[in-house]
Every structure is written in structure tokens, then in C-alpha cells.
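The chain that follows stands alone, in the form predicted alone, written as C-alpha cells.
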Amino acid sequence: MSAEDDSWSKVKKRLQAEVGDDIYSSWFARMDLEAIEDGTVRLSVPTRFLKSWIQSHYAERVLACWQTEVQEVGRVELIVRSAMRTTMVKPKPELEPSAGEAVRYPNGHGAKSRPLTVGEPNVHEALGGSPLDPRLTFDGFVVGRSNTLAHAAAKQVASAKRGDAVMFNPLYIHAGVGLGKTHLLQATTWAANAMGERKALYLTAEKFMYGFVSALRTQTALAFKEALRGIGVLVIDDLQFLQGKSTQAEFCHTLNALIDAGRQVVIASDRPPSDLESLDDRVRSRLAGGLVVEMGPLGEELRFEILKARVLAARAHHPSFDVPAPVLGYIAKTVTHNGRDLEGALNRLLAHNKLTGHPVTLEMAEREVRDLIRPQEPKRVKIEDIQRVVARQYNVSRSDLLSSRRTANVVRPRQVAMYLAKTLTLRSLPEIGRRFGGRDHTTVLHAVRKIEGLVGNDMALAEEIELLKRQLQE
């Protein structure tokens, strides 16, 4: 590793520690070091939107991280990678990449692409929607116990006609990575547009931000807002990436306008509305007022059915591709993390079969997918579960824990519940305080430190807390 690469590695670690894993993976994970020349660091990102966002919100922080590692650095220059490559062929720095060039988005869903045009981008490009994958339809969606309700609600939304009463508004679907949120949202968009009754528009949160920022820059924000509010079915994916107070405020206004006008809104995120700490309280409240549906982990039976469906789809292009049932059963049993890992496992078997001519066997599968077999993740504990279990253990009500009562029989259980919320969840102190009756984060910190101090000296309390932890994690 060169000295420059070593410095860049240290800068990335420092930046990640300062902004946190979520923000780092969203905005900085695809930033690369191009060169360090005469005290100037040249960094590249894959899209113009990323460049604009980082320059507006994190330029000083990135420079400070560099200056901590390399004192000679006085300036950080940010460029768009694809634009840089274009200028190598045609030395016109104002040009954007050619139409159709793929761009990776920071949305947790891997590579997606959109056409880029020469010169200034169309301000209302966002109104064309984010790209739709023709494979992601209801016909290709495998239904199981963990996604039945979300699938039924999405189909009902897609099949509604103009003038029908809107049943679920907004429809809010949340799930972990790779469990089918994007598939369901794109299927809803395809089906709604195929009906011809209403115009459905699918946008990632990043595309929504891009369109709004572009409209502000070119002073056409009013037209942008009006056009958005004329959509019959607005579908927003990856809401957790919606950043910026003005963008969130506009999203809230658009959401209210559409719902009040009887238009349908469908939203997906990786967490429930109450856990979207970066969003305004008004937005969270409006989202929670609709139908909130969680898509749970894929069970073994559903994973097996997904694999069967993917093998049938692969045979449309590779008729001789065959995966014996025992191999499908092995993958369904051992590759448990998400649907993308299942597709990755099948792609490896297909590649091995086509490139070597060897039939797919159980031995081959064990060898090819071993790195996809991940240790079982611990159960995700929710603050509501903690409050319920603690209230039952100490014979108080959940409303007592959230109340302002200061009697001893309520204070200790409340402190224990706050301590467990801090140690068993990823929620911040302010968020925990909000979920315990709107308390200040200093109250939560006091409770955590109080219980930490008592546990070391009170064996009975230590055993009670261990018992509560086991109950919550079973």
C-alpha cells in the first residue's frame, strides 16, 4: 500500500467514526481517492448528486479529516468519476457522461441506472421516475407467511380504480435489506400503470431529493411541486435516506397534499416510522397514521419457493440449467440472511454449470456458497417489547413507565427499562427518552448509569436483568 493509500484509509476510518455508519455508507462509501498534488486532494464520486450533496454538507469535515492525517493538505477537490472519464476522450469538462451510462446509487439496493444527458440536467428529470426493473412484477413475487399482508395491501392499491375510496393511505412497508420491499413497490407501480386508471410514479428518496434540489437551483420549485402533487399513485422507496430540512418539509407538504386530495402514497423503508429519527415529528406522525406493515425474515419454506421460482426464471435463458431438490433444500436451509443472498447462490451455481459443463451437485453447492452462510443474527429487540416485559416483571403497567410518576415502585422499573433499551437496541439516548414519555436524554443517561452502578453490587438485581435479557432475546 502506498503512503497516499494508507492516508486515505485512515481518513475514511476517521470520517466513518465521526459521521456514523449509516451516513458514511449512504454518502461516502463510493468515494475514491484519485490523486494528491501540490496540497490538493482530488476525490471522485459516481454521481453529480453525491458531489453536490457532499460539497454542501460535508466539505469542511472531509478537509479536516485529511488535514489531521496529512498536514500539507490545504484543499479537497471533488469530481464525478464518469464525467472525468468522458473528458479523457473529449476534453470538455462541462459535459456529463453519455446517455445510458450506469450510475450506482447509495440506496442499499445495489446498482441501478439512469440515463444522463449532456449539459444541464433536466430540472424535472425526477418526474420521469426512477428506473423500473421489468422482472419485478407481482407475477414474480413469491408470497409466504412473512409477506402476505404487505403483498395483499400492495395488490389492493395497484388494482384500485380512479374514484375508488382510498383504503390505506399512506401504505408504509418496512423490512430489512433484501426481503422484497423494492420488488413489491415496483410491482405496484407496474400494475397501477398497466390498469391505465391512474399515473403511478416510482421514486427513490435520493431521486426525490435530486429533483427538488435541482428545482430550487433553477427556480422552478413551484412547477415541480405542482407536477408531483398531480400524481395518482406516488411510490417512494428507501425513505430512510431522505435528508435535509427543506427537502423533508417539501416531502411532508407533498404527502399531506396527496393524501388530502385522495391520491395514493406508498412508501418503503428499512425501519418503522417511529424509528426514523432523522425525520420531522410531523412526517413520522403522518406516516404512522396509515397502514404500517412489516415484512418479516424469509422462513425456510419461503426461501425454498423463491429458489424454485428463480430456477424456473433462469431456464428461460438457459434451458439445460437444473438444480436438484436436495441442493435447493440445502441452500434454503443454510443461506438465511436475505433474498439477494439466495439469488447470489443460484448465480454461482449457474455460472459454474455453464462455464465448466459440470452438473450442479450438493458437493458443488457446499463449496460455492460457503461464504454466504452467515451466523444467526440475534433477535432485534424493540423498545415496546422491553417496556412490556419489564412492566410484567415488576407488576406495573406500561403507561406507568411512560408517566411522570416518581414513586419507588415505578422509578426502578423505568430505569431498568431505559437501561435495557440502551444496551439491547441501537436507539440513541434522545430517541429512548422520546419513547419513554418524552423525557430528556440526560434522564436516560442518569438511569443507565444508575443501573450500571447497582448491578455491580446487587446480585439480585443483576440476576433480574439477565432474566429480562433472556426473555427479550428468545
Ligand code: ADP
The other form holds:
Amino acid sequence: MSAEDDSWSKVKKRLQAEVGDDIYSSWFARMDLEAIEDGTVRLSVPTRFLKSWIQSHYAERVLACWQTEVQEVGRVELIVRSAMRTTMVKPKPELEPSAGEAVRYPNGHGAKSRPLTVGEPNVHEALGGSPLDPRLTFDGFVVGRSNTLAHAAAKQVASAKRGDAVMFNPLYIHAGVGLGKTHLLQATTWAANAMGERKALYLTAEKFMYGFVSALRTQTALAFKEALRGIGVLVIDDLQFLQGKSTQAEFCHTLNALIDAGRQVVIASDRPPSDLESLDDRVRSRLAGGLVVEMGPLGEELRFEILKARVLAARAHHPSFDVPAPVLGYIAKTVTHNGRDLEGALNRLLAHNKLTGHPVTLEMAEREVRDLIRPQEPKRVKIEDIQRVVARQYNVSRSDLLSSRRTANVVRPRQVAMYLAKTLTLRSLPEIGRRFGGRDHTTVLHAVRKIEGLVGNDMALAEEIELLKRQLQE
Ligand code: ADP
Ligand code: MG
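With the form predicted alone already on screen, would you show the form predicted in complex with adenosine-5'-diphosphate (ADP)?
Let us now look at the entire complex, which starts with that chain.
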């Protein structure tokens, strides 16, 4: 074995030990060493997707592993194998830290400086919170029977002063899609910040996860925690998306630290704490220990009022936009699904009105919103499409997926494809097994469980699967 190959196998072992077997086999198992020249290590992967993932999530880690083995390595270049082999064009290096700055990790090697060149959100950005929509304020929030309590609690939280006794902590609001959770949370954030007493930070659970994960990776978890603790009101939206053991442990930590310090926490989710199956018991009981409020479906009257408020708001930009009351009544009566569809319906009327210059009439409204009335069925995804998209993504052929080959580069894609077949279609396990080269339903079940288990801990895989889902559902 050459010295290079020897180093490479050590680097791989080190990497595997650092990221764990699952992540390693998802992302690094197919990475090859192409060359080492002048302090630059050139590695190849089979797909662009892998390249960009590794680049944005693990670049520094890979470099650090190399530097531990071979001190002279200053840079890691990542290239896509097929592209390289067919064109032989030397790809441009995209992975370099800024000149002169070595990236080192603390497991022994000390140096602190790190370049900020890799495509990751920095901690400030993560802590800067998710963007707030200026329309989602208390002024624009219409109160009705289904949301009176949630609204009152949110108002109370937003207007509390520093040093006031915290009345309910956390405030936990749950409701189905489009029933105003985000609106209420953002309104709370705006209002609390407008008071100027306490800093309110609005984060989606996703932002919390990625912010935290990247903070961990950049060795500033402490700074991240410190900053979080400097916050008066922490608002977390869509908590149901919080996943992964370490994220949860950190979330639990943050929650306890904030609550114990008398800071306010506000949370929204699509389900009550008791139904957050992936959360551990301690977090669940802490969440349930504050005030838990449900917002029910929007009643017809509330829908009417929301529409009225929306038309008024739209008039600020489009003074000629007018929707007669009977039209509003018609939409409120027929578009029953949720707040988003109401908004969608009005947007169509507005667009039609602007583009054609025709006034809004009942007849036009009936035509424009017809498909919003019967809630659209979600697009039906076919198993062939799943196989095609997955095969393309992982650079294998569809027949590989159906074959009995058990090499790592087809096993994982096959499992992902089966998992997607189970989650995106109504097909039964035996049926899916049949469609994947006549496999047994227990094989499918195993694949589904495997992937379910992995996505809880492997953010990268979770995002990859989200991407695939999006492609399939578009
Ligand atoms: P969720 O976060 O619960 O899925 P959103 O807060 O995004 O729902 O609400 C969806 C849409 O419905 C938004 O445009 C929102 O402004 C509107 N909406 C929902 N409830 C109300 C309400 N009570 N008053 C005004 N607008 C509302
Ligand atoms: Mg929302």
C-alpha cells in the first residue's frame, strides 16, 4: 500500500469515528482519493449532490482529519467523479480556507482561528432568527371563538415587562395547518420587541436545529448558548420538526435554562405536547407544564372577518381593489379549509382584477376559487417516479434498485426509495416489495424503519430526503 493510500485509510477511519457509522455510510462511503499534490488533497464523489453536501456540511471536518494525519495538507478539493473522468477538466477548487489559515480542531491540536469561507450559516445569522413577515401583527389578527384564549395569552406574554412574574411558561399553542399559529407567534415577537424591554427571538425549529448544529460544528456552542440566554422571549415555531437526539438534548437545556431564569418561551406546534412522539419525556413534561392552548378551526364568521381585514390591507397598495360583501360571504362559506386558502382566494381575485381590469363579481369569484373549494388532493406519487428520481439522485440505475445487489452504493438508495414509497403512496408493504424486484414485505419494513431511525439523527440525510420528496411532489 502506498503512503497516500495508507493515510487515506486512516483519514477514513478517523472520519468514521467522528461522525458515526450511519452518517459515514450515507455520505462518505463512496468518497475516493484521487491525488495529493502540493498540499492539496483531491477527493472524488459520484454525484454533485454528495459533493455539495459534503462541501457545505463536512468540509472542515474532512480537512481537519487530513491535517491530523498529514500535516502538510492545506486544502481539500472535492470533485464529481463522472464529470472528471469524462471531461478531464481540472475543477476549480472550492473548498479552500482563506490563505494561511489552517483549520484545526481541538481534539488535541489547539489552534483557534477558523475561516468563514464554507457555506454555512454563521452563528449570528442563526441567532438573528427567522425572518418576520411585517403583515403578521396583532393588528392583523382577527379574534374569534376558536382563538380567543391563544390570542389573549400571546398578548399577555408580549406585553409583560422585564421583572414581571412570568405567568405561563412555556406558552404552548397548537393547531392544524393554516389556523394562525405562525401569525400569532410573529405578532408576539413584533409586539414584544416593540416594547423595547426584552429581546424577542423568533426561530423555526428548523433554524434552531441548523443553527445549533452548525454552531456545534464551528466550536461556538458555548457562544450560541450564551446568546440564547441573553434573550427575553424565545419563540419557536413548528416544534414538531425538531428532530435528533443531540438537538433535543440541547433544546431541553435551552428550555430549562430560559425558564429557570424567568425568561419567556413561546412555542407552536401542529400537535399537543403529548403527541410529540419523538421528544423525550422530560421535554414533553416541561412543555406541558406551562399553558397549553389549542386553536380550533376557523369558523365561518371568523373567516369572513379575516377576509375583510385582508381586503382592507390589500387596499393600501391597490386602492381600487374592492370585494363586495356577498363575494366575501361566498368565499367565507365555501373556502373552509384554512387561512392559507383564504389568502390564496383573495390573491386570485386581486390578480384577476389587476390583470383584466374587471371588477370582482360573484361569478368571477366562483370561477377563480373553484379548486380551493374542494380541498385539492395531494399529488399522487407513483412508485416508478420514486425509483427514477432516487436512481438519478444517487447515480445508480433503476434496475440496480430492483436488483438483488447488496453493495453499499445501491443498498442505501434502495432503502430510501422504499421508505419514500411507503410514505408518499398508499401502497402496502407487500405491494412495495413486489415493485422492488419481488422482495418480501419484511425487507421493506426493515428499510422503512432503518431510514426512519437514521433521519432522526442524521440531519443531512433528513434534508436529502426532504429534497427528494419535494422533487416528487412538485
Ligand atoms: P399556521 O402557522 O397555523 O399554519 P398561519 O399563521 O401561517 O398558520 O396562517 C395562515 C394564513 O391565515 C396567514 O395568512 C394568516 O395571516 C391567516 N390567518 C390565520 N388565522 C388568522 C386570524 N385569526 N386572523 C388573521 N389572519 C389569520
Ligand atoms: Mg406556521
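Each form is matched to the other, and the largest set of C-alpha atoms that superpose within 1.5 Å is called the rigid core. All figures in this text were calculated on a predicted structure; none of them were measured in a lab. Positions refer to the first chain, counted from 1.
Q156 C-alpha shift between the two forms of 2 Å or more, rigid core reference: No, the C-alpha moves less than 2 Å.
C-alpha of R340 off by 2 Å or more between the two forms on rigid core: Superposed on the core, R340 moves its C-alpha less than 2 Å between the two forms.
Yes/no, R398 Cα shift of 2 Å or more between the two forms with rigid core fixed: Yes, shifts by 2 Å or more.
Between the two forms, C-alpha offset at A35 (rigid core aligned, Å): Superposing on the rigid core gives a C-alpha shift of 25.4 Å for A35.
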